[in-house]
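One chain comes next, on its own, written out as structure tokens in the form predicted on its own.
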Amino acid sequence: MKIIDILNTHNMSLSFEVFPPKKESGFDSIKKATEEIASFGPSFMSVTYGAGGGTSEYTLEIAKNIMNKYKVPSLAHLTCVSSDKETVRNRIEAMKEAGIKNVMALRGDLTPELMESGLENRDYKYATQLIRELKESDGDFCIGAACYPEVHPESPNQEEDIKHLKEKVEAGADFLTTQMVFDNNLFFQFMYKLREAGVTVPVIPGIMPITNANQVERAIKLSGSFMPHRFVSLVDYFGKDPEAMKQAGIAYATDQIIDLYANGITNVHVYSMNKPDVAKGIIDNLSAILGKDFGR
């Protein structure tokens, strides 16, 4: 199933991402852990994708492996910065192989050697251009590509960044989800800017659970997101309690969501960072709202 049909049922989904492993050796536990959480029924799944590719074999494994097993509908990421248009071509057709028929469009991180290295000469440059050669390709894709609502952190303003949206979308983008936020207010916003600067397509609000109060320096740092002095307050507080802080992150992340339907946003993709029980706890909490056929 293309994930913008789930987007278009109008109907509340909610959905998680997860990661594969960096080594070979992790892959048998981290297999296990997206297995657990496929096995709740999820509206979909994504599968990132590590820097320079270097996990991309494990991406496509562990997404078709939910599919396949689980009949949860994957959306597998792909990254082109770091590769040339031969290589991109190839995990193309191996997504179509491998049935695949969502894919998150990324430019990828610019990792120090890149940097150095220089953009000038690289194939790709921007997600536009992946978008495009997607759309062009004869996998019939469903495409979903990355925004930021606090602003990407290499664009001088917002006005520029929703400009540059608004080119992958243009350039066949089916829908938008949001790097991660803790204030539900700035998403709001940023859906109004989206609109009144014609950008139609569904934005999903990517949600984080903080379970760990070492997560948030390294959100930040991800994200750049901004900490509501709530949210601070609770990691203060129960930060050097693990367990009362898995608790209270997953509390947070719940009442986020819970917000999110209210004010008529029906599609939340979860960070999962791979652990079940968060996944779990969340789907637990929202069992009312999501009713009894959710994942079935």
Given for the second form:
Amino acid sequence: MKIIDILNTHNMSLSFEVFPPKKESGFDSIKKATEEIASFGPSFMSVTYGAGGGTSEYTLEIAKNIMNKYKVPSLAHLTCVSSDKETVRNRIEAMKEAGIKNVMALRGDLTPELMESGLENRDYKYATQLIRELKESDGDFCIGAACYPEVHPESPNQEEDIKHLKEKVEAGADFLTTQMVFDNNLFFQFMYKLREAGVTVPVIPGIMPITNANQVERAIKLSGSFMPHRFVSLVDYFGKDPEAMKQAGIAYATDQIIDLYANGITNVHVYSMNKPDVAKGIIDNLSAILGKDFGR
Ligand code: FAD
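Complement to the form predicted on its own: the form predicted together with ligand FAD:
Every chain and every other molecule in the complex is listed next, the one we just looked at coming first.
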């Protein structure tokens, strides 16, 4: 099933993101965690792509397994920044053969290792090029792309960032998913600006439940996202008690999701980080809101 059809036809949807293992030794335990999340029956699940493509087969394996075994629509991520044309063509072909219908088309981060290797300007500079290629392939893919309510770190300003985001949509992106946001107002402000700029495709806010204090620093480093005072106090107060922190983090994420639904945002994506207990905690908190069928 195509994700755009879920987004366009359901009142509320909730999806989860998982990531593949870095090494073969981690495959079985991660597969098990992703299966557990799939067994809750979310609207769809996305599977990230390791920076530089090192774990490409695992992304496909996990996306296929979720889709075939649990009938949960899957969204396979694909990055292009360090790849050559032939590699990307082969990956697109492999996704098509695996029956993947949904692809998240990304550039990938310009990591220090990548910059050192000099591979950052191989055949692809921006995600727009990958989106065009997916669109021109015969895979009939539904294409997602990334967007940044708090501006992509490399962008000089929001106007420029939205201009290039619009190019991704014009190239063929069917929907957008945001970088993690901890303050819904930043998402709502971003939406006004997108609609004003003529970006009309569905935009899914990305919510990251922070369930242990160590995640905070990493989340800020990765995303540059603003942490509201209310959230910082919660981490300060509960951070040393793992169980209390987990409960508080799930409650904070749930509160954000309810606020989004209550303000007319129908689709929310949770960065569930391969944690079935966190996904379950959020689902349980929303049981009467989502109903049994998860909007499917
Ligand atoms: P682009 O859309 O290419 O944008 C990158 C920068 O270039 C932006 O500043 C943009 O404004 C600018 N730009 C675009 N076009 C032009 C142009 N023509 N001229 C000048 N500037 C331009 N990373 C992974 O490695 N694996 C994943 O699975 C993954 N999943 C993600 C999922 C989501 C929802 C998000 C938000 C991010 C994800 N990332 C992932 C991280 C992502 O790869 C990085 O944020 C990366 O730095 C940018 O990727 P992009 O696709 O948004 O790039």
